[in-house]
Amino acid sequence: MNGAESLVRTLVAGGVDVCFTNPGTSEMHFVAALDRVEGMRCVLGLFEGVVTGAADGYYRMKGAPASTLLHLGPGLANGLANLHNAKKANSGIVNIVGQHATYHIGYNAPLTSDIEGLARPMSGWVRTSPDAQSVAADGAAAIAAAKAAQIATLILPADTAWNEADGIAQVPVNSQRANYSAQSVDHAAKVLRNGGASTLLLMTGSALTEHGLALAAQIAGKTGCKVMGQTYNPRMARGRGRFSIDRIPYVIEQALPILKDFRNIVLVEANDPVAFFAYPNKPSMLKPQGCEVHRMTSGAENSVAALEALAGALHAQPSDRQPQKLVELAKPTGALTHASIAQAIAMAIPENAIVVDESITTGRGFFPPTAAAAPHDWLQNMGGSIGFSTPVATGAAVACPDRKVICMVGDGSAMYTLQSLWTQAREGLNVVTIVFANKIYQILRGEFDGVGAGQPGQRAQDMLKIDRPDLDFVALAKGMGVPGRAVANADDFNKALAEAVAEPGPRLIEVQM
């Protein structure tokens, strides 16, 4: 065999069995090997954006990584955006990039660069393979880093792919999530004794589990802290029947308030709360002074042990957990609001489901109705670059296919990585995918406030607003054999909703604002 089915044979054998891709010409005798070798799936994305972020939607519901298979430094560099967002969300990818033959990268041809320089900053662990001999060792450290929750990017350079190798390589025993520190978990259970009230238990990463929040929910109502996620986060447990919680709003002059009073935080994997920009006059950290920070686990813990080692130390019980009022739910008419389609989509969302959100400005009112949902999981953008959702719930489809995956973005986020739904056409997949079109980047008009950038003139509003011509994106959706609709009202929106979660394959519904 050659050093390329050495390494397809690796990564099956290692238990990575999805290749999300967009090969070149380096990447052909990957690809050819993909032939010989059964046991992977090869999912073909129109964009490298599309491909890194539908491995970081397969990594959050899966538990487990997948691979890609990028071509040369501008490959990867189209991906980088979505290996960011994945970066942050702690979800383990492993890369392949292919690499001109060792032999021909002194030759600077036009596609050479720098691979290595490019893949670092997104990735925890980075490695060119020098010979077909190092490929499948190469491809197994790879895999073991994956499993170990990092971005682990594997060059492989063209004669090391078609030059002959061995065979497989077994997968390092080191990628266990470590447990975590009890002198740590003993600490935040001092603070939450002494504290109570006046202490915050700020989680995110694997605490948001649906046995992590009922954890939580016992030591609030033991000791009277309060419980919230970080202002995004990589997967959350909602709806009836789970521990609900607020998070951090986005919004300085809202978060402030929230957190005045606290005088200790515990960490639970989130971080120091921080504002997103730097705004003048106005705080980069938005803890209040005075208030001391502890961390209890980091994202490479076992943060649902710590929780349950903590709940033991404060002997917090079930019956300590304090009953949640919940939004009443019920279809909404007439005229599309924030409020009403909030109400709209929590009534829609079907057992189980699967919520991708990329709704920076029209979804901030979502949470407090879909936490009486059906129970569902609910992921979001970890670092911020958009484009994130419509890969990711591709992702998320491909690793569970049997749940409904309902996709929450924006117009302008849309357009980043649209090819995502011929993605979902051909493979079959169960997303719905929610457009709201309100014709702007919204986020940026209350940005340019926020900054005290003034009064924008027509200069500046041509940058912020997306209109002249108006995008159809029922029509871009068809071309891309996604069937969709366009909505004006809440009824129209309630039976467009009903239909798409009745019916397998992708679906669009663009919501005209």
The other form holds:
There are 2 protein chains.
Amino acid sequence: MNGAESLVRTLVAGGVDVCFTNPGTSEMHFVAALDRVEGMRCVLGLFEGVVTGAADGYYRMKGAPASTLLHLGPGLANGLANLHNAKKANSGIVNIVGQHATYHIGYNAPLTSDIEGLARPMSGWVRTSPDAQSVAADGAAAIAAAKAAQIATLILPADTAWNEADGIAQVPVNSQRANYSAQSVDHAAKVLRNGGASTLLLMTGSALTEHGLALAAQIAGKTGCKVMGQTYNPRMARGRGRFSIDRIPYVIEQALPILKDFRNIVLVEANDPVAFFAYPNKPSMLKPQGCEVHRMTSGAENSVAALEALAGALHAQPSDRQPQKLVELAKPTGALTHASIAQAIAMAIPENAIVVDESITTGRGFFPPTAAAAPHDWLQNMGGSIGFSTPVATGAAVACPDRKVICMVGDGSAMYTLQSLWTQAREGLNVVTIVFANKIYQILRGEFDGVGAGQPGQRAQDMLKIDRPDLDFVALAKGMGVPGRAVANADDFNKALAEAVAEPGPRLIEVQM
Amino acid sequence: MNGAESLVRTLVAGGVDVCFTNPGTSEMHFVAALDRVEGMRCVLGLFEGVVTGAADGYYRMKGAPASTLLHLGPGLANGLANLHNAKKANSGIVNIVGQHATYHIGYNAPLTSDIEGLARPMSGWVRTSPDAQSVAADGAAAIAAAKAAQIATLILPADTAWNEADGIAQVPVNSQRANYSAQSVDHAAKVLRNGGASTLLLMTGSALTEHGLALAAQIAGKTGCKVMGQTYNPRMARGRGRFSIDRIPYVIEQALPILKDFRNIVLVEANDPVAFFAYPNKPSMLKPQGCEVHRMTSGAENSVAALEALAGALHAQPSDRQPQKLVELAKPTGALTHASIAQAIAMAIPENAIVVDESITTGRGFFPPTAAAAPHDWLQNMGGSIGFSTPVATGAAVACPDRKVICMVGDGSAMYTLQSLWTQAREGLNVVTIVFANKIYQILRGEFDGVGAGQPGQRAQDMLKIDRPDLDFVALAKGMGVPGRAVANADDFNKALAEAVAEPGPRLIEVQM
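To test you: the structure above is the form predicted alone. What is the structure of the form predicted together with another copy of the chain?
Full assembly next; the chain just shown is listed first.
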């Protein structure tokens, strides 16, 4: 077998059996190997940002890496923004990038570029295979790195793909998520025992499962501490029956008063809270002066086990969990407002749905009503690069064909990687994309003021508004084979949501605001 | 004035009065300055690949750089593929990238990344401004680098934009294109004088103006040498009355026999001819064994002046130019074939048009008939990263509002940066986009065989074909405010072309193959 086939067989044997791809000439032997190797599902994207974002969504829902297949430096470049988001989410990806044949690189043909240099900022692991005999072992090492929640970029010169290889390689024994530090748990228990309401348990990452949140609820009931999530979290179990937590608000003027009375913050995978951007005369760090920060677990550790130990140390019991008052849900009627949109979505989320949230300003109030929705998982953008949601929804749907994916996205964000819709149509994925068409990068309207730039004049406003011409998302969806519908009032939105959720395959709803 | 305003004023004073932009929070002070500074035209793109590609097209037609405005590392990443193409075209761009405030970078907020690391592979000049007082001078240095045909990436931390600056800076005296080496011209003259038909004059870049080509025609007439262009060229003057040259074919099996009898190649800015990709058991270098290569000018030199000197040394006169037999043009009728499509386009190209060519396999035969079309400029992809044409057409139309732009693009390529259409609609740009919808990455079908992967089976074919579902480009164009029309026979194509060329503003034609 050649190097490409040795890699595909190594991937399948190592449990990496999905490849999101946008290949070119240098990747043709990898593609050819698909006809000879059973067990690899290859999913084509029309743009590389779809490919890398889909791999992120896949990892978040499967807890195991997919692979990608990208074409040389520029193909990698097109995928970097969503690799950035994936890296910040601690998602693992076997990111395979073709390269010119080793002996051809020095001739500076048009597509030649510094691929390793491009890969490094968004990867945790980078390697170029030197020859066909090395490809399988390098692939196995990449799988191990991806299973350890890294972006593992494996660069494959064309001759290493077509030359004869030795066979497949075994993936090193899976580096399990590390345990936790008993000392850090003991220290956290001491802080919580003495701190009461002035202590914040700040959680993200693997802590935000239904069980992790239930443990946090017991700890809060027992000690009186407050539990919150980061502003953004890779995946959070939510909905009826689950412990509902608030997140630190994005807007710094809202975040600072919420945090101002805490004397201690215990971090469960979370970062010491920091403003998304700097603003003149406002702090970068959000905690109040004198507040002490205690790290209980990092992203590499087993936070649920640590929470179990913490609950044990505090003698917290399921019976300590306090009841929570949820927002009452009712189908909204009349005009579409941020509040009625939130109610409609909360009513429509089906049991066990996956909600991918890039709703930006429209969705700032979505959390309270959706806490009362049917149980679901809620995925957010960890790297802040917009164009995250439609690819992540695509990959999540590939990972979980039996679950409905609700992708909520602002119109500005939707236009970055809208090609996702075509992949959803091709693969028959159960994704309902809801586009909030307010015709402006509304977040920037707020940020303009936030950074002290005052009120935008006409020329500045032209750079924030995306009307003139209006985007027609129903036509765009039709162009990629996805049925769509535009709604301009709450009743139509309710109906469109119910239909879209009931039907198999992708649907798009344009919410005209 | 603050740092952002000092930069905008420095750009305008330095002759950089167009900014293609997709800004975010860290760029809001730059956007705000637009309301206070006269003379900067700011053009919004919905995706950064549109922005950087437009700046490439602008430079090629204007011969002077535009600026861009991108949002942090991921915004830059989304623009890198077309910066790669621009770099390989020797286009100059003042590529401005926002960054977190200097004091905020260390906190690792979500959007933090290694921006300089990302920029370096696709830039000739990279600098991060350290403070507001430095921004104007750094901007002036970036303009100078861009005028010297480099991608000049200027990274602007948010606090350097909002803090008080000293004022504007003057751009260092424009580094003119260097002259040429008289010795190299003398050497080339000697080679050509003795070489006759076994000598190839291989030209690209600034040599391919109407005048540069006319000089080459005289030299060919005088010495009997052959004149060719590279496979891809940034801009070539073409059409009736101009000296028509062939290009080295992309397909290596066609290129090798065409070059096999040359004993000498004189390079005018061109590269020593190299295969686009490596293929097993085929050479990387295309020249025959024993062929000597002589460089007359490089990309930084004045090739037209060198050709004038060369013609003088050879006593070549306008009267030495030999007549060329052009293909006869006639409006095609009946089925759409590669040949009838080429005829229809050659008939429709209006006087002084700008043709942007990403027609890939469909367009391999476009050169002979279009040599007989009305005079026009022909722009090609220098870096091989697809998604080049629709942004480059956008920027070319901004640079030359009085000229019609004909953008020819394969369906696969069109889907990378189709957001260009929205910018064309917003700005009322005179661009006719012709999408060749053959529903497959047809070039890869050939490459699959070329790299020795044999015949694709079903699974491999699924990664090459982009049917299932079919893309509807008329719907996609409508979604972005561009009127479109699909055609399936030559008569309809003729009519659609005539209408689209006659009407102002953008139009799209989907050619169903």
